[in-house]
Structures are given as C-alpha cells and as structure tokens.
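Next up: a single chain in structure tokens, the form predicted on its own.
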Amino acid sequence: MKVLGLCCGRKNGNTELMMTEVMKGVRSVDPAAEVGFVNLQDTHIQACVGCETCMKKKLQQDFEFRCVHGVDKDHFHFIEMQMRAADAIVVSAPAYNLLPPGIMIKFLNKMHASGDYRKITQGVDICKVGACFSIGGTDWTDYIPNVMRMITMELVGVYDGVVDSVHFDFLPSFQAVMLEPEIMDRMFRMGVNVANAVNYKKKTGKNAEYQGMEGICAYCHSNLLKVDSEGYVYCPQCNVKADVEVENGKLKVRFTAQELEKSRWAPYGQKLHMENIGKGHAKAAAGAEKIRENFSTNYKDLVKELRLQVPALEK
C-alpha cells in the first residue's frame, strides 16, 4: 500500500504534523505501507498560462503529452509521478483568504496537463481512494472544505473515492495542534480509515463508504446551495437541481438519483463538459480570420498601450 500526501502549510506546521498523525494511522493498519508527503511550499510549481495545449491534445485524443513547460523545468513531474503510484492521496492546507494558499490551486491547475491522468483515476472501479482536511484561524471558513474535497476529487477521480474530510477551527498559531489531542486522534483515525478503504477496494473492487463530515449535497457533501435567476435551487459544485420545502422554519434539501447522475463530475457531465469545450474551438477555429481582423483593427494597439509595464525586480 501507498499512501501520499500532499501538504501546503509551514515546515513543521499544524498540517505537516496533523499529516504525520494520518501516516501514523495508515501504518497502524498496515505496517509495512509506503507512507510520506510532499510540502508544495518546498516546490516549484510553474503556473499555468492558459495555453489551451494540453486541451486542444485532449480533443484530438492524444493523451500522451505534457505541459509544454515541460517536466524537468518544476517539481509538477516528479508530484504527478509520486500520485501515479500511490493508492491513495490525501490533501491537506490551512485557510487562506476563504481558499487553500495559492500554490495547491497553482498546482491543481497543472493536473490537466498531465496526459492521461482522467483516464488513470477516472471510475467507480479504477479511481484511488482520496481524503483531505483543513484548519482555519477562526471560524470564517465556510467554503475551504468544499474547494479540498473537490481539489481531492479531481486528484483521485471521483467524489465516490473520497474516503475523508473534516476541517477545523481556531489554530491560528504555529504547531498549536499539539495542545488539542482530540484533533490529532482524528487525524490518526483519518489514516484508518484511508488505509481501510484502500484494502476493501482491493479486496471488492468497490469504494467504501464515506466517513467525513456530512453536507447537503448527496453527491459532493457540499454544504452550499446557489438559486438561479429562475428561483430553481442547485449544488454550485455539482450543478445539480434539488427539490427544496422549509419545514418548522427549517430548510429541507433533496436531491433525486436522476438528477445526481446529471452531476457535471460524472459521466454525463464530464462528457458535457468536452462537448462544450470542442463546439467552443471549433466555432474558434471557423472564425478565425474573423478574430485576427478584428483584434488587429480594434484590440492590438490599445491593449498594448493599456497594459501597464511591470517593473524589473532584482536578481
């Protein structure tokens, strides 16, 4: 068994050390297991430029390519390579502005220039098992458990793979995890429990259930909702419809197999997804000329001379 982590907070920090307790529980379970992390603030993580190559190779079902980057210019290769191997990923990050530290979306970002890593992960049967958690200063943390578990998804394939999560509150200082044993034992029965649902998927094929903290959404445990400008009421991670009542002042959320298999993760919706993509390329590519007029006639210019220089920093 192996189990990699993928950190981003401070060298001996709170999630470093709360990852050492999920590493000492997947031992706990399996003695001899393969266990370690990768701190992304160690790294270098080129940012993705929005060059649309890995995509446009993607459309063309050519899936051995790599970010034009290229693997030896940062640490994005090697991180890829050590996800590859590994049974199960856990993600972990402190809270930021709302969002995990810039260098997980950096490095999230990257994934789909990484060729086939959809067709490795992706399914019910062949995806990896996934957990994450997450530590806030104070409470003004709404949305990061709902960014890891979708970055934790998209590493590992499906929501249906995520095993895990569970965020905590009021740890502003550094290692101050040390003084609450009641977190670090979660931490500890995280890794039990990523490292029990890697052996059950071995031994049935089949995901086992999940066993983090519970939301509205059947499908991503998303504790949002959004309201469309129609009134009607969806998952804004998911895009799935749900059917809403409020009972006794209280809000009641349904969500029905039939439109959770619309849920734009799954099958149906990554196929949508692509669909888009390429009718969107290709009206693109049929306009062409149309755009290059256009920009030489009414864009260059004045872009350039909107475009404030930065300047030079030293070396």
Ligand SMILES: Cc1cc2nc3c(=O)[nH]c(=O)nc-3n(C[C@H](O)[C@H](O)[C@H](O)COP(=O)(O)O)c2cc1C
Given for the second form:
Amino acid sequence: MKVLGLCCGRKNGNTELMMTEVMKGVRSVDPAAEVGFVNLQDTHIQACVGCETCMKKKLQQDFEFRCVHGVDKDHFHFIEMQMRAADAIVVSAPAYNLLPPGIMIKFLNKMHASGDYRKITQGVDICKVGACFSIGGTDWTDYIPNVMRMITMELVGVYDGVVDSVHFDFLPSFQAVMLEPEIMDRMFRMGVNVANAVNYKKKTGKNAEYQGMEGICAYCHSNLLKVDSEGYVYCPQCNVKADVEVENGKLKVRFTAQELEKSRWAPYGQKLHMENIGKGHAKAAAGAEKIRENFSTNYKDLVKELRLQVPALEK
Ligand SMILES: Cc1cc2nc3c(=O)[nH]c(=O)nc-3n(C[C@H](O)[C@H](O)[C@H](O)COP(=O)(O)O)c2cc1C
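What would the structure be for the form predicted together with the named molecule, given that what you showed me was the form predicted on its own?
Every component of the complex follows; first up is the chain already shown.
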C-alpha cells in the first residue's frame, strides 16, 4: 500500500514528528508499505487567482485541463500525482490563528485544477482512505479540527473515507511533543487504523468505521453549530438542520437520517452545488453585454482609482 502524508509545520517540528509516528504505525501493519510525506513549507504553490477557468472546463467535461499557472510552474501537480498514486492520505497541521496555515489552504484552493481527481476519488468503492491530526500551542484551536476533517475529505473524496482524526492542545515549543508519549502512541495508532482501513477496503470494497474524535454532527463529526436568522440550528460544515432541546442546561442535538442525506458533501449536495455553479455562470453569460456596459460606465475608472498600487519588490 502507499500512504502519503501532508505536513505544513516546522521542519523537524511537532507535526513532522507526529507524522513520522503515523508512518511507523502503517509500517507495523504492512512492512512493505510505501510511506512518505510532503511538507508544504518545502514547496512553492502559486495562489489560485479565482479565474474559474478550471471550473468552467470541468463543467464542459474537460478533465485534461490543468491550472492556467502551468503544471511545471509550482508544486501542485507534483503533489496531485502523489495523491493519485496513494491508497491513503494523512493530513496534518499546526494551528495558525485558530486555522490550518495559509499554505495548506493555498494548496486546497488549487484542487479544482486537478482534472478528474475528484471524479476518481468520489464514490465509496474508489475513494481513498484519509486521516488527519492537528495541534495548537494553546487551546486557541476551536475551528482547526473541523477544518482539517473537511480538507481531508476534499482530498480523499467523501467523509466516509476519513477513518481517523485527532487534535492535541498545549504544544507550543519546537519538538515538545517528544515529551508526550501518549500523544505519540495515539499517532502510531492512527497509522495502524489507516493501514487496516486500506486493507479492509481492498478486501471488502467498503470504508472502514470511523475511529476518530467524535463531534456533534454524525456526518462530518464537527463540533460547530450555526443559528440562522429564524433561530434554526444547523451543522455549518454540512448545512444540515438539527433538532435541538435543552435538558438540565445542556444542549441536546440530533440530526435525522433524512437531513444528513442532504449534507452539502453528500451526492445530493454535490449535485446541487455543481448545478448552482452552472446556473451562476449561465446567468452571467446571458447578461454579458449588460455586465460589460455597466462596468465601463460605472466602475472601471473608479475601481482603478481606488485600488492601491503595491510597490514593486526587488527580485
Ligand atoms: C503564525 C502562527 C500562528 C499560531 N496560531 C496559533 C493559534 O491560533 N492557536 C494555537 O493554539 N497555537 C498557535 N500557534 C502555535 C503552533 O500551533 C505551535 O507552535 C505548534 O507546535 C507548531 O507546530 P510545528 O512544530 O509542527 O510547526 C501559532 C504559531 C504560529 C507560527
């Protein structure tokens, strides 16, 4: 089996050491496993500029297209090829401002430019196995475990493919995780869980059971809730409605199976999303003349005047 890790913390830092334990766990199940990780801090990823070319190509079923930046201008394509070859992907991140570091998001933003990558990863029988972990220097980390599971799901295709996820707080110093044998044991176990899930999928064609941190939402395991303007409560990651009651001052949250099926990440939500993108582009195409006229009459000069010129940098 082939297991690929993605890191984005310090070189030889906590998350790289934890990832090493994960890979040791994989090898304990399959000594012949091909394992390795890419630290995004070693890479150059050009930021997505939002041109939407890759999305439009996808809507036209053109899966050969790659980012307008070119496949040899940054390391995105290299990582995409590593991911395509992998049976499992383990994603890790330290918290930076309660979130994964920008380089991880920059990488994620390029995923639309990966041709048919999503097409091959989506689907229970062909999706990859995923796992993720994150850490914080303190406990200012409320969003990151949820975002990490979402990133991992994006890379493996479906939430059902994410077999493990864990988060640890209060690890601010370089390599301090080596003082925490319980954390390192848990990381080793993540590797075992990942390798077992790959073997299980190869044998049965099914996704292994989720072994990670439990949250509130039964679909994405998030522990976040949003309240809309009418007072209804939702999982903000899946956009599914919850039934809530307060018992002894504690909130009880329940999601019905019907609601969970409407998760934005389930086939229902994915189809709706693609239709909405298609509708949006079709509306803009139909009104192209109006947009052009309005822009040149009311905005072109003013936008140019308002946009601050940034100084040129020395090469
Ligand atoms: C720019 C930056 C922002 C950070 N923001 C947070 C934060 O919001 N919450 C937190 O708990 N730790 C935060 N940290 C601390 C890191 O998560 C912590 O140092 C971690 O051990 C780094 O992992 P590494 O050794 O794998 O690089 C931040 C660190 C940096 C460099």
